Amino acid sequence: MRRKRWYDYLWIWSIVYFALGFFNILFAWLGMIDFLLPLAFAAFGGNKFFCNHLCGRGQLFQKLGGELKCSRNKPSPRWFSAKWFRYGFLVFFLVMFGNMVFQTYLVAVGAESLREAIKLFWTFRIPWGWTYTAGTVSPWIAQFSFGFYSLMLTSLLIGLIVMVLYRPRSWCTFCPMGTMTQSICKIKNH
């Protein structure tokens, strides 16, 4: 049995990433170290390290998916890999990306008012006021934490759903940072 090494736990970080963002949503920033980390490390190491070993939302499925057999275990369908899906879904997930930021930017000129709600599937708008104190901190910095938080527990619902049809890691195969990680790696490895 392979001894436990400290990053082995990061699956901890991803509740309590989520914990902190139902209370204060300002914690939503701190999901920017899950955007920023694997690109650095594609980009500066060539490899997927960060997706490999210290991912804590692919630790979280394997522990709720494999440990605890919340999933039905189950190969997922080719698609998923198809680079026709993935590709697919990473432009998908960037317009989305682009949109926030951009009601982001909204807000910071003022041509928009600050939305208290989270964003569940980019369709399914859900009151979250109780997170922020208005006046806290200047309004774009809070639209951008709902609009983040939005994405972040989106792709977390997209990721447990498939891990309970299918196999605990199944998300990993078409995760938007997964695919760009990838992409990075290609070019950086030519």
Second form
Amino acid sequence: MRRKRWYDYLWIWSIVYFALGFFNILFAWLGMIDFLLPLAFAAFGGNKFFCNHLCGRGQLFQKLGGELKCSRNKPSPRWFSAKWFRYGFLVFFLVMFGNMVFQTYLVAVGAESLREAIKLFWTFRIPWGWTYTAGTVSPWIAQFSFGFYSLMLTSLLIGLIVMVLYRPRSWCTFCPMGTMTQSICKIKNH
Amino acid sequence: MASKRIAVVEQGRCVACGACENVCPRKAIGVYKGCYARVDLSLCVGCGKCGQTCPAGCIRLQERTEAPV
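The structure above corresponds to the form predicted on its own; please provide the structure of the form predicted in complex with its partner chain.
Next comes the full complex, and the chain you just saw is listed first.
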């Protein structure tokens, strides 16, 4: 069997990240690590070392769905891993990310005021004000935190749903980060 | 002696997540340059663990056709 390495425990990081968001929303910024590291590995190393070994979310799904058997373990529908769906979901995700950055910009220039809420599935607004004391930082820094945490929590929930319905790591088949890094690797190693 | 069966990856649908690599007891399968999973035929014993784990369901077992190594 494979020897355990320090990075086999990164699933704990995933839990810690989401827990921190319930206490202080500013910790949401730490999620940028999970955003930039995979891209750095792909762009500079031409590999998916992040997805393969460092992704705490993938490990968490494998733990819950695999070891704890919270998964039906049925193969995902074929369209999950079809190119049109993967790239389509990536584009959708990037547009939503862009929208979130735009909201942050509006708050930064004073055109909008800070909304202390998170938005799940890009639809349901949930008051999240207890995680932030007004005036701690510039409003746009807080706005980005709420927006980014919404994105992270939404994708985690989608991941958990497909984990239960299909295989533990079904989320990975259409994870926007995974699609992006694989594309970069394909271009780089062509 | 080589096993009767081997794992075969449908590369066009592989998302290179590395789930197979992490369950393979023999390090016979691994993600190649972040593009797709590749099987080392000399190491694969055809246990099928990778195929059961693959979220895309793009790994299946096949009879080994070539002469034993």
